[in-house]
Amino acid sequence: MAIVKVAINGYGTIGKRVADAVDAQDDMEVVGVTKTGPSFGCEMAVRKNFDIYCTSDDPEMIRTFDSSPFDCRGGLRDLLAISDVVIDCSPGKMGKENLEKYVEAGIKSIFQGGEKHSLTGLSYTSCANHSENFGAESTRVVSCNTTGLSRTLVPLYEHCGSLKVECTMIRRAADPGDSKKGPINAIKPVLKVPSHHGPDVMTVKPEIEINSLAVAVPTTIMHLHAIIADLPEGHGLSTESIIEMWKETPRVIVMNGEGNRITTTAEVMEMARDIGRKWGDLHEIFVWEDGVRLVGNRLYYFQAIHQESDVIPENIDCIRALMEIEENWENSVKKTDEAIARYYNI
């Protein structure tokens, strides 16, 4: 079996998690990660035996590593030269410049949801359009919110054949490690209506009619979605059958909030820590069973999204799609998740 050589361009919040997830797989390996300069992130990479490269090819930036304890193997161009595919985890809005570098290097590329769909003309989430990305040169793994919406809406659409959705995204203001953003003591509406989150689902599943509103609130641990979905006549579903559908859906956790005393996002994150997840991550989408209600053709439910981690396994499945390793998305998901679980002994 040929091993896919994976470059991680940007070893931050998402990059360090993607690197670990790649490292867990038996059909791919991390050949290097990039940092803009010496930092604690480099220490973490060294502990994982990941080779370090500079994000830039500027000799002066590369030389900033000379006085550090970290061995910099070269610039981004050097890393791309030994890679089959690059996972771009650099800050948003750098996509156009980076894509040109990847095309010049002749390797495939995967961007994150901070970039627009128009950058590659193709987006990805495992359950929605794995096959459409098979063999593609470049794509974008959609954002944490779009990934979360896809996980619960796609199986509904597949059963019903049509779906109309309105959702409100109650968004965390920043990641836990980010001290530069707010609001601190306010609720901030996203005044662009609809927000990009719902329509972004249509980049991976255009058949789902969806719009969204968003507000940012002063919390750092999770996003919360309040969703209303109108099902077609004759859908044949009940509240109970929808719950069972989601319980059988990969990367979705359905739990009774009151019964398990998990009624808030803080308690969901505490659960993730209690079950031994590294960084307290929760790759799955959390749905409150007692918050699901089908009234006639209208479905109401709440779900929580761990913004730092739900897209991580999607990146691994996306590698398998672009590199034409596994055409069946469910087989890829199973392989990815089992490997990550073994890696962390969970």
Given for the second form:
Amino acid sequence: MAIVKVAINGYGTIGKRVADAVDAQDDMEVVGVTKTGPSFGCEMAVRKNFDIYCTSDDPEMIRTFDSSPFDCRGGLRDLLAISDVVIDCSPGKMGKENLEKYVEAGIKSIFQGGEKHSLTGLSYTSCANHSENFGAESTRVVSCNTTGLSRTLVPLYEHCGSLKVECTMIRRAADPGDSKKGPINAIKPVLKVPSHHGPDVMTVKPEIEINSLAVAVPTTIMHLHAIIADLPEGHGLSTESIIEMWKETPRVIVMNGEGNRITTTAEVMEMARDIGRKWGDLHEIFVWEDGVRLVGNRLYYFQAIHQESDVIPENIDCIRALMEIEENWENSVKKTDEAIARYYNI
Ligand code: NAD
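In place of the form predicted alone, output the structure of the form predicted together with nicotinamide-adenine-dinucleotide (NAD).
So here's everything in the complex, that chain up top.
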């Protein structure tokens, strides 16, 4: 089996994590990562033995590396020429321009949630539509919020056959390493209602009827979702059986909040740091067991999302879908997660 050659375009919050996750697998390898210019992020690429390329093909931008300790192998075009697939981890809204470059290079591409579904006409979440993406040329791994919603709603939908959902996304204002965003002392509602977050689930599972509201709050570590889902008559589920279902669901952690004294996102992230993945990442969606309650046909629950990392393993499964390596999503998830656990010795 040929090893898939993966380019990472944009070695920032998502890009550096995806690079490590690719490096952890035995059926793919990182052939290079891009940086706009020499910066502290290059240090890590060097330590990991990832070749560095410039995000641009402009010789002047490439030359900015000359006076730095970092060896730049060339521009984006040079990297794409030796790759089978590129993971676009550039800041959102650069997709259109970048897609043209990937098409020109004749390689497959995976975008992130900052881009619109319309860019590729296809989106991806491991549990929702792996097979729909099998062999595709280009797709988009949905955002951290949409990935989180899919992880708990898709298994519910698969059981019930229909689902109507209303949810509120309580969003972190900025990532921990981001000094430009806010608010730092306010709660900021998204006034375009419903917000795009919930309906985005329908790009991977159109059968789930879902709407959302969103607010940003002054925290950097997680998003929290407050979810109300209406199940159809005759669903045959109870609060306990839903909890059991999620305990069996890959990349979902269900824990009793009061019993484990893990009642806020701060403790959830402290537990994530204890697990031992780099950057204290939590790839799993965290559901508070004691915050789940089915009343008649209406289900209430809370879940927390580590925004910087839940989409990372999805990118790996997505490579396997596009490159037609593994048709079964559950097999891919198992392979991805076991390899990442071995990589970090956990
Ligand atoms: P980031 O700003 O941390 O990293 C982006 C990187 O791309 C930076 O290193 C930047 O230097 C580089 N870059 C700048 N111009 C570029 C160009 N022209 N071509 C390639 N790279 C360029 O951003 P991020 O948080 O990693 O977000 C990347 C994508 O992932 C966005 O679509 C975002 O919406 C999505 N996403 C982010 C999060 C999150 O919480 N950070 C979660 C899920 C999805």
